[in-house]
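Only one chain comes next, encoded as structure tokens, the form predicted on its own.
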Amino acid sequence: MGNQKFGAGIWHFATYVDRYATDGYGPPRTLIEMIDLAGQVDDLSVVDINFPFADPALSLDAIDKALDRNGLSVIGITPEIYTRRFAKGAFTNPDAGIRRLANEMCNEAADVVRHFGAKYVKLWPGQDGWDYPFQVDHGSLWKASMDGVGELAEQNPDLQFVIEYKPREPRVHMSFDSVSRTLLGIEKIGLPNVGILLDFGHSLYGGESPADAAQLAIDHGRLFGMDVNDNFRSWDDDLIAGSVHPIELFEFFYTLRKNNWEGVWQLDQFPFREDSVAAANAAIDFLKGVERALDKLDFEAMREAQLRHDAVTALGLARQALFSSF
């Protein structure tokens, strides 16, 4: 124990607007701010950074330094392929001049993940789906949100591309909605170095059990990452980890525990009025609580539990091994 490391998208330190608030819930932050606060945090020790920069002035060199003052590093860079110029769609935008400007767009986030030797580029196509009846040709439209992730993954075989999947928001209909078929297209494109990262959140929303959804991404060897927050299952409320679902967040962590499945922790929450290193640390403490439980729970006797399907006995260890692990 004690070796896990834990990461943040950045954003977990921006200040937001909603259609309420369209003020926001506090001042503008720079990237630059928002690293120093994610430097703030205990055991904070890797970041996921939005490309393209808000300032286009700001250089590599400045994110390096400021990286560097508070002993951070970058596990990915997330395109921003979901913003109003792809109101219609990145990958699937029906204007080809707009789905050309993603492909370099994510070309240009795959340079900088060289930069900062970083794992991945991370594929949110939010915007890439549909919201009426009738409204788009499912098959075609299909084809062109693989055919998309597809063909970056062939112009950069060196990186990995992880699809973060999502049922609905911003469209009402995301086209990569579930593990499922996130899977399905993934082994349709048919690239060693393309994969899933799993939000556990989205998950959640999406009625799927989290530990079934990564147990189906590890068989198909395509869990290439994982993120953790919370949500009450109607909406994807990014909320801070373990504060709705701390048993469902347990068994998702034992599932990746059992199929030694290593990686960061990383979360990915939006807390809108709360301060944001305060939140980071509140959920790190918890996936530590989490970490002890593993180290506690009885394996062996999980296993025969669950050969019997004995959801009582599986529950009393899980729990012991989770509620006496604070």
The other form holds:
Protein chains: 4
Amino acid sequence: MGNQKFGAGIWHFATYVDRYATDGYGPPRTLIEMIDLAGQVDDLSVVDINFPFADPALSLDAIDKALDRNGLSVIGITPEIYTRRFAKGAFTNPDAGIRRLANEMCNEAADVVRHFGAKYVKLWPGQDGWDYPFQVDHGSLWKASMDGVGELAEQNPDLQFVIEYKPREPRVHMSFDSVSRTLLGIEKIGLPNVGILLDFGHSLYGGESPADAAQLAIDHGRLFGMDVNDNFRSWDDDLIAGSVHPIELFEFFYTLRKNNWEGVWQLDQFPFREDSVAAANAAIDFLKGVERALDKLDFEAMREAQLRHDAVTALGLARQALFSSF
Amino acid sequence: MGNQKFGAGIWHFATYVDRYATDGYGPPRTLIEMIDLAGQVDDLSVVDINFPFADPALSLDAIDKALDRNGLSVIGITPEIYTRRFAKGAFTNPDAGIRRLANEMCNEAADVVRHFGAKYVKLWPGQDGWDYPFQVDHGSLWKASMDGVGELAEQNPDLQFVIEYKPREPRVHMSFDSVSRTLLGIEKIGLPNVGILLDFGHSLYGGESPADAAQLAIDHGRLFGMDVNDNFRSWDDDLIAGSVHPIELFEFFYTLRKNNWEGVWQLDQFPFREDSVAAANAAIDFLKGVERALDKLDFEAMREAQLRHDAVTALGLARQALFSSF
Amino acid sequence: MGNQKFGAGIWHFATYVDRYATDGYGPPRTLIEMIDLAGQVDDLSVVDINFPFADPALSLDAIDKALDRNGLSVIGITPEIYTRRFAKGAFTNPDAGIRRLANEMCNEAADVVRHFGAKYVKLWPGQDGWDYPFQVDHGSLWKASMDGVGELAEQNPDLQFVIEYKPREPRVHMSFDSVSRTLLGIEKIGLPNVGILLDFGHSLYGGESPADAAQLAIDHGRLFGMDVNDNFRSWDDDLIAGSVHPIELFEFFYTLRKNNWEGVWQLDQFPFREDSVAAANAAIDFLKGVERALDKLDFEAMREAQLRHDAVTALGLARQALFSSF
Amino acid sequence: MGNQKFGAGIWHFATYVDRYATDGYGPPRTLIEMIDLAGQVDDLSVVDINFPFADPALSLDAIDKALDRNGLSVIGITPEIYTRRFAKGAFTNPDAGIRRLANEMCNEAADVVRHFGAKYVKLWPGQDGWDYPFQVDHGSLWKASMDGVGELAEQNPDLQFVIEYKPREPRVHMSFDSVSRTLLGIEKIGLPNVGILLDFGHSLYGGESPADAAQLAIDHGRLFGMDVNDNFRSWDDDLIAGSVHPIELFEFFYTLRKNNWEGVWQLDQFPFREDSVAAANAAIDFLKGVERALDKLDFEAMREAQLRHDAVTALGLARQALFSSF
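Form predicted in complex with another copy of the chain structure, per the form predicted on its own context:
First the chain shown before, then all remaining chains and molecules of the complex.
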């Protein structure tokens, strides 16, 4: 117990804007301030950092120092291929010049990954997709989605590129929308260094069973990372992990353990109106309970119940292990 | 034909930010620039304006002049009771001081309504609600929602207050979430100057039939205003009206006509990635087709088909009238 | 502890058909067989029985005996106003003769309620609504929905009539679709003996917070009954209570306790592929844990957290009380 | 014009039961009666027939005669691998004996395909999936899903096997749930005679763009068949095609035409409460309008608008072509 490493997207410690609260849910924070907040969380080891940094004058050295004093290291870098210039797409933008910019930004992000000794460049192409019927040629759009990722993976064979799929937002429909679509694309790309970062909430609100999605990605050898949060199944609410769907979250981690999948348990939460340190602590407390529950769960009895598709027995085993760990 | 007046929320001509494109989908626009864009739309007569104005130095006189030169008048004022300070609610904020601020801002908005000779203060309490299970005492929250509106209506008996209900966003659940809930609240408030502004898209994605919602509000004597747009039934996409659900949009306007409801047909669209003038023209072109179709539709034959609940005949009548008007 | 009474719709112990497994998910069961199965559940006191009985020759006396030997009593009777003849509606059927039949069947059900000394006639008008845009005149349909219920309540002032609202199924849209719509109708009907039977799952998949819906019905003095189950928020799956949404189920019961609402905790589950006795036991076991958790929960601390809309603290209190009760 | 062939699942002409109207939405019909109804539709050429036939005494010869006198031929056979004995799955049933039965029934269906000179065996494994978290081992379930189909395709290399994916119903989650998942499975199976039958409504309510789904299946060389209907995006309502989403239906057929995909346009409607012949005629009338609209649409202008992702222009072109064809 207590062996599990926890991480978070550094944006967990930012403040946010949306289309209504255009003045933001709080005063803007610098990356250094966010790192110092992350350091206040009880048991956080790694962070995922957006690139480019909001303050262009900020040096890697200054970030290194901030990370060091907070006992944090970097697991991945998320290039911001979803800001104004990419409003109509990064890899799929109708303008070849913008597609080039996206490639360049991701290559720069790759260098930052190398600097930090991190694991991956995380690609979340949130503006790649469409809004309206008839807006795009679907064949070309999908091809461009795959080509954009494939080109990066070829240019940087020493690094991993992880795709974080999501059904929608900000585009009404994203091209990498589901675990299956993303795996289909990855198989087509055909490179070993492209994988999936599975966001529990994206899977849940996309109508998947996150446990099933994780198993599928594992069976294809492509589950390179994961993060958790919660929502009400109709939108990417990025709520505190375990607050709404504790049982499916437990099944998700059960699936990882069953497959001996080892990696950081990351948070992708947006605490718009909550204290961000408290929200992270609440989630990690819950995840530690999940870890205890996995140690306690009778895997053999579960296996036997599942062999019979016996939901009553399986749920009883799961609930008892989970709930009694709190 | 050509008698129908069209309007739009002035934000139709703004640029937008969201939680990802924090640098906005375009350079910021001043209110005067928005009004000048609205003036370029082929057939727009009225606008709904947010308050307070982004530029506090902007005078009412300057706005009057901009409206005048663009042939526009004001139908309503929308106080921004959903910005940072109201992040945890306006009428339902746990802090009484913030609730007071919301009341004051709406009272100032009422004065602006009077200045423009407009019709109503539009209340869209987008931050009033909750995000998590157990977060609020539901009885108190709902009471505060009603009290906040009731106090305003009592303070300003010469004006209308219209509530624009919506299921969610930015809160995970809004307290005025549906036509029925809002009517229930309005009946409890018990004042003649409180009504509903029915947003077609909010109704659609809330699982209502917008036509049924309109009929219900009309039967309660509370349909004070309306606006249209479109979406994919799972989120408030604010797409161009008629782009996805032309038939239900037609049924909505059929219901208004059948009840002799007369008022402005307004747009509430957010053209994130489209030219805002082109998006408004496209919608109004469609609405003019709807107007022609209403003139052409055989209301008596429709009435007879509906008496029998005869969907095949009713849909045939509706489609033929609508489609052949283009 | 152990004071709470549990109940179930007798259909919990039936076998089912659907549009694919037209030969049913098991051999048909008689009402007597269902009662004998209900009697095998560890802690079940009351049942809700459909009427008319599948076997027209079955006597009330035979049912009494079966109930007696199983230690069961009847809480309500559910007239089957949703079978073939009512396919186009019971209270809203376009044919006045069918509307009359519906009224007569419900009046007969009222007599059966009296025979059993039960509490209410449960109205679930699942065929009252519409499928297509333009199919019905919404004003007339809603009026007929209210008139049908009102007439029954007037004819039987000694009994309660409870409406079990539901968003849809089998109609694509039901007229009594939500807690607010139903309360709006009940207020219009204006009789003391009409109330709501709140089905947790219907509320959940209709996009409501069941806790909020319960509070609203209580505040209107109309929460006459309730039942629970679970689903994935997009359909009335009628799964085992607590299997997917334990936290919102706990909030629902917390709301009842907070308001001193006392009544039977009923099950409305459809165990298509599960052993029905095991499914009932699993649910009641969970509900007993909920009962223990309510005894353990610090209501005053919860009240204070909710006063501040403090989700992190409130959820922490709730989870700890609930989970540690297992 | 007028070249397009139309077809229907023969169940379009059946009556239905569901879990409420257990006495059915009408008196049962024999297969011969259904065929004779299908023959009354104005322009229907082919049907898809369920197997085994409800009446085991019914001879293939009698069916041939009924088809002949109605000018109909058979496009495919749908084995009923979703009735009582398959309640816990056909290809994924925990009982190997039941899995064997499913294989045998499908092999018999293959012989019937050969008898009729039809094109494919249609596999719709509606009971293959799960209902509850923790109920199944997702890796094994998915493997069994693929193995079941692969075995059949190997046993019958002379025939096509088409998988009709669907998100859910009757299982809460089906294993072949989406176009991408199904293609992923088909690629793994690796046989040339396995493809997809794309149901427009399943795609729509699964959150896909049916046009995008069609393009993807075509690009993988696996679009073997299709059928249409409509719904409200949250359930498989099987409403009359074009009644709710005419624009996306048009985009779907536009995608087929653009790719020179040629095949029968089939109906998969369930007219629970409508006259089945009238419902089929209404749909085919609409589809003929779609065909005229495709002849009229400026494909080159559409291509150019899509190159720019210009939704306003593209939608304008589409609407004008479609609506003016009625």
